[in-house]
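Take a look at this single chain, the form predicted alone, given in structure tokens.
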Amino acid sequence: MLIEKFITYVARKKNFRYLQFSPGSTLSALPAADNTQRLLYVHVPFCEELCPYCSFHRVVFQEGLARAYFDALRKEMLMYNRLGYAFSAVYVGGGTPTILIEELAQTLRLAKQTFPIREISVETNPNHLTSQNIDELKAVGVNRLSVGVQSFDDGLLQAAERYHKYGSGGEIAERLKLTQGHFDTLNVDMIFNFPSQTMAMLEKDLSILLSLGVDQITYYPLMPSAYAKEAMRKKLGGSVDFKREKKFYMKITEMLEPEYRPSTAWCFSKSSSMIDEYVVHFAEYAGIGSGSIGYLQGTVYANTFDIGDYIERVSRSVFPFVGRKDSSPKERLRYEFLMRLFGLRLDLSQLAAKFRGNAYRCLWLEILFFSTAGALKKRGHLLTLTRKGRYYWVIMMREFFIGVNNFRDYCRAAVNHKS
């Protein structure tokens, strides 16, 4: 245990570090012969209900201002489209993204006519997975479903407050047996570590999702923002023990491994697709919708959390950023190295390529670290991870997004105290 406390102190420090933002509101357009790829991120924030342990933006749903919200997200759509930028790839997530299908089918129909897209994700609830959204969603176009789902224990359920929303764990499962098939990769979103589940409940879960044989499974540890712990005591009985987790993470290593293959640290797939993940396959993304986060040309920026502001700026044509935080050459190529393995493997020399520099000479003492600790191999200029490196890499990609999810608690207690 005492590395996985290393790695996690470590990881929490720097991460605090990166995550330092400050005010700002502009950025460049891109230039002309610039072929990055690059994602384009769409955030949805409504729900039905607010599950206790999500930490991301979300409001609950009111149809108004979830109209006026969608026509907000495709004005900002095409303030991208002027500035330049070109996306191949569409993500959206949320919140409950298909809770106003119409909307969600126009704005993909305007993302398809405006940008070169081949790929598009959605993430869903499975209350959502009836035969005219399926229709609705297949028509425009997605190719990846992602559904939400956490656990088939009717007692998690019922503590998490999702028993009542999204039916019993039996009648989640049919649903999503209904659903395979209709997309190129239907993925199913998972949860380990609630402080109430045991491994008996992990390894049912486990077994229901071979026995349904979906394409994809992500299984993500519980990774809480300190405002979501607070409301998990109260809601599941208790904290998140860390201690735990590893055990947890090999349990379903071991179980899904001869079915699956590993397309990240917690992402198992049974062919190539696109993953929750993003970040591992698009050095760039910009983030659109209130609460969304980017990453373009050495830039993170936030856009504004209060839903009213972001329409109202967005209806100025302005764009509507209120942080932004510029990494220095060190921290992206440190970004790279995070996000590059946690897709399992490198290469050094496209590192440099990019960096127009030794990637090594920068990145040697964590190289090291991670090698003697068993954790890479190293053959010429290509790491990949090990599978105790996998799990490694759980960890430091959970501080990652705890620190994130801490960045949103504070930009919605901003936006909380303004009101």
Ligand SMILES: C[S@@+](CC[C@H](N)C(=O)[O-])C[C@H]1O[C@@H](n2cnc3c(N)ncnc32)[C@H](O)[C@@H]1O
Contents of the next structure:
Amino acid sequence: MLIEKFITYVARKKNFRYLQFSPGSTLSALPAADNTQRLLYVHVPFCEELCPYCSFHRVVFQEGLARAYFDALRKEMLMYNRLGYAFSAVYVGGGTPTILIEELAQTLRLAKQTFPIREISVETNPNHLTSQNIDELKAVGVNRLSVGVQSFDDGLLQAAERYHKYGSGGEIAERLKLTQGHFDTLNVDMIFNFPSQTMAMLEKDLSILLSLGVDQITYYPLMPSAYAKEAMRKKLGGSVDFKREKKFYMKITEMLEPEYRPSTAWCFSKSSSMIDEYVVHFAEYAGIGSGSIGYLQGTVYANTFDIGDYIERVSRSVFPFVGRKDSSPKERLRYEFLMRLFGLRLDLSQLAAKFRGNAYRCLWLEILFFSTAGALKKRGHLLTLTRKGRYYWVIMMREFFIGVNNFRDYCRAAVNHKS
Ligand SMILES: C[S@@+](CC[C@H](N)C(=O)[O-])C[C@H]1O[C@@H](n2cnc3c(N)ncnc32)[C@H](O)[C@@H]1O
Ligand code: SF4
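Other form of same protein, the form predicted together with the ligand, not the form predicted alone:
First the chain shown before, then all remaining chains and molecules of the complex.
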């Protein structure tokens, strides 16, 4: 337990520094000889209703605003094109990207006309798994559909305020059965460590998942942000108890493997060819849409969380940035260490080539610490995570995302203060 506390403490401290943004940002044209594979993250912040545990940038759906927003997304995409950026994959996250399916389809068609896109991933909710939506998404070339389920337990779904909107556990399972097989990858997002969740509830969810046989399962630990903590305490029956997390995680890995193999510390896939966490597979990504966060050429930047301001700035062809953080070579190296190992393996020789030989000199303490703790195995230049190490990476990524969530809270509060 001590070691988990220590990892939490250090990760929290480092993330705090990593996410210290300064106001404003510009984006310069891409150097001509650049061949880095980049992903385009597209954020759609509209939801029919807002779940109490969620710290993503989301607002209640208004059709007129959402249509103007999709129009702005397409304009912003073309702004990146004019600077010479090319993307090989698109990830549309939310909010609920399928809230206006024809607007989403038009946006994805433009992305494919503009960039050499090979993979498209889209997030959705169970009530949007209709045959019409599935046909539309397939027609536009979506390879991976990710459905937010969280749990099949009706009591938990009620507490999470999803039951009345997205259906009972049984209804969600039926919709997933109808969707399985239509995409290269059907991913299901689940959450573990809800305050009122018991081990028996988790085991039941895992048995349902195994019987459905979906292609991929992402099992997030519940990540509270400072802002969502109070709502979670009131609605989900208590505060998040991190001490229970490890037992739940070990149960997940024990029940899902070997039928599913881990593809990141919290994602489990049936086959190896599937796209999952984009932060693992892409060293760089642009973020378009209100509240998006991008990472290009060593700079982390965020777009405005004010949707009206976003639309207005993009209509003037101005990048809607609110803040940036230029990372030092050491910070970039640590970021790569965290993300590559979240994807379970890290080739030190590749990292050394990228950072001109400095990799081992900068990371020796981390490597020594995690190897001694039984988290890492080193064979030649290759570092891989052990099962124990995968849980340590769950802690570090949980802390990383809580840091991002707190940053989102801060940006949202600034918007509310302004209005
Ligand atoms: C932000 S949602 C967007 C897609 C869709 N609206 C949905 O609800 O699935 C994507 C996923 O993030 C995860 N998520 C949201 N808030 C979370 C939190 N506080 N802790 C852990 N996972 C969370 C949920 O599993 C959710 O399905
Ligand atoms: S979990 Fe999904 S549906 Fe719920 S508020 Fe967050 S983005 Fe919207």
